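Only one chain comes next, encoded as structure tokens, the form predicted on its own.
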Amino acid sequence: MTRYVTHDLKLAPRPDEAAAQDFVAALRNHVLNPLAAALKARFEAEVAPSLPAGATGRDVHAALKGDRLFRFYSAARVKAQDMVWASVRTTVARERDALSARFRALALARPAGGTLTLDPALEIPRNVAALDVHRMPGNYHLDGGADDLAAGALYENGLSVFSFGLMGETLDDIGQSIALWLRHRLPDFAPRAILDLGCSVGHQTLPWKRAYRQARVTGLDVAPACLRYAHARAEALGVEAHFLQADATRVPLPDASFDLVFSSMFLHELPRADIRAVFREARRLLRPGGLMLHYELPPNAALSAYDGFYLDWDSHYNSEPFYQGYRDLVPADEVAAAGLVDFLEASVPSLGWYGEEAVIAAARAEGAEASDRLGRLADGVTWYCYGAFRGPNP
């Protein structure tokens, strides 16, 4: 399954660990796909006739929590989701040196004009020190010194395996998709300079670049093995990019250095202070009449009960804990407390799963449309995405 990680940090899994990735993408497609619908259809059938009126996501998961197919399910995707990082651990251990060699020959190279500037004085914040994000072991952050990648080779592995094809080819259907979406929603909007928060190993960040080839595309993260993998990533696909260590909350950049600041997966790993402290930094970065657009999971006001249940799921159980407090927030508040107008919302059409033309119809239409696919990784999904503007004014 790492074949969807194509360029030079490409892994070279054994036989028996290929069979296992296979396996566990196979695994967790079936508990996202099958296992899942058949645990909807038994909420249906038999617990949601006895919710009051006005249920909510808790109520439902209270209701489900004895359900043996719910522990089934939650079982299995708990098992899978640990199978993922374990399926490729021991390729990047194993190939952990020439991981590193090969950072150092693209970093001297830098055939593609990229940098990386890393700040060994940062310090890396609580919500992420203190936990195994997603149950990846040691997390995003974990550092094995200079020209360590490892963090980096097993989130991008883990990744493959993990989404099974829905993340697109290179694993960077959720920046092709909003790029697109964005070009045909604003064709007048021609940014010169774009960053992109918590950008990990800058998979998403890639795409921004070769939308807007004009624009000096920058990816930050707090991880420096992400970052250095990141960096050769880049410089192995031949795509100019620029990434820095520093926490989204205090960027050491200048204000009004930016026209799109983008997250894609980010404001939900944060507590709800530090959220209200990106959006107000993102707008101190924005040029006048700049964009800021994050692709998040959709908010628990724009779902049914059953379907907010579901994407909370990860809240309670994958190491995320304050997934549900954030997606009850509202983002249009949000936006405009931190002083930004004119706020936007779209459900955008993965570009590999409906194509081309479905990307560009969306771009046309107005809101967000609510339904059991936006912001779910799972056959047929719609990426959820938000944002909006700063004004003229200081």
Contents of the next structure:
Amino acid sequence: MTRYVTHDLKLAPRPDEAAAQDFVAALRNHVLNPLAAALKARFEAEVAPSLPAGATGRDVHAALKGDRLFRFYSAARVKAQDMVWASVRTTVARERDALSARFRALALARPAGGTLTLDPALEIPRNVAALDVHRMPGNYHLDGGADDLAAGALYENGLSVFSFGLMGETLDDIGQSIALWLRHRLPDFAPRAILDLGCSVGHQTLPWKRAYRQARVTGLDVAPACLRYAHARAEALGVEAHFLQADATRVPLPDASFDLVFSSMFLHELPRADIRAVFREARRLLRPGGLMLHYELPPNAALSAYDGFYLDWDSHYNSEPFYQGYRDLVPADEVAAAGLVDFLEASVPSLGWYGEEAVIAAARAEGAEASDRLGRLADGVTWYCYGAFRGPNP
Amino acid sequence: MSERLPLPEEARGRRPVFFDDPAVDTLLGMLLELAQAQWVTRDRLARLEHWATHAVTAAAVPFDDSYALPAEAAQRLAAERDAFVARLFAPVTKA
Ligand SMILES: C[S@@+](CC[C@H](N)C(=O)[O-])C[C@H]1O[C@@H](n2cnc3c(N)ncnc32)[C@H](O)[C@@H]1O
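Compare with the form predicted on its own: the form predicted in complex with the partner chain:
In what comes next, the whole complex appears, and the chain from above leads the way.
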């Protein structure tokens, strides 16, 4: 099940380890598809009729908390989450030195011409330093120094088990889908410089270079071992990208130096003040006419109370403390407050699930289609994204 | 590189509890560990059985960790795995 890691940094799990991973992926698939469907059916039959009109996701959560099925669903999901990381940890630990050696070779040869710039003095922000996001032991910033790639390897291989195929054959379905969508949505847009904030191991960074060959693509994150991994992965895949260790709330790059500032699965891991700081930074970094674009969880307004509750599960039970607060924000208001204009939003069908035609059709449609597939890692997922432009005036 | 700290085994932060008696959460965790271990054994047994019926006669093929099931048999085993997980949880969705 680490089979979606297909480049030179792929691990060689022993058959027993692979079987253990397969079990976890099957468990997650069962919990997130049939068990989640049973939970929703139970809610509709037994809880919804007694909820007052105007009930919110929080009300749904309160009403379901004592439900036996909710408890089994949740307890199994937490256990499965811990089993995800446990199922890849031994393999990563055994191959940790081999990964370092591969990193050294790729960083020396740089066949794609990308770069890696680390800043050992950077202070890791509290939203990363103080917790283990989605219960990944050690979190993104775990760092054994020098050539250590372990955090990146844990993250990518864990994600491979976690997503059981729904993030695409190479774990970059979000980036691929959204880049394709944007090319059709804005056919005349030809960015020369693209920045991916909170890029982690660069899954959604590289699709931008593939979509816009002429652009210089930069990935930024605070986590050093994830960035080393991202650099080696990009070089192994032959895609030029430039990775930079920095805090997205204060980016050490000049004003008006990008045409596209993107992020994916990033904002919901930040406290509100930092989200607003990131938006202001994005505006500063954009050239006039440039686009800020985020792949994110859909806001409450796009969802039913039940679907809102369903997405907020992670905020309560999966060490994602900022998730719910993020989803309470209204994207259009936030981008306007940052001084960006011409808000746009969309639900982009997963390229791997629905195919190219569906993505292109979505690029021609207006707005984001509300659905219970929106932003939910389950069969038939669609990706919610939104953004706005920097106006012509400075 | 031996001076590197080992990878941590557990996530920081409180582990959520859902049942009134936390022993139920603990037992569910133990059960899923056991089911996983059972699956690992089942997978190994399936490979061993396949080797015993298909490869043992060709003396040149020893059974070791690199002996993998052919695609079609692997697919059947994956379906068996999904059915196993579904059976584990079947009582949960009954009223
Ligand atoms: C869920 S991961 C993002 C994954 C990646 N963008 C993708 O879509 O595949 C969130 C990332 O944000 C990074 N991060 C958190 N706070 C940050 C900050 N203030 N500045 C830059 N990166 C940050 C974390 O280190 C982590 O790698």
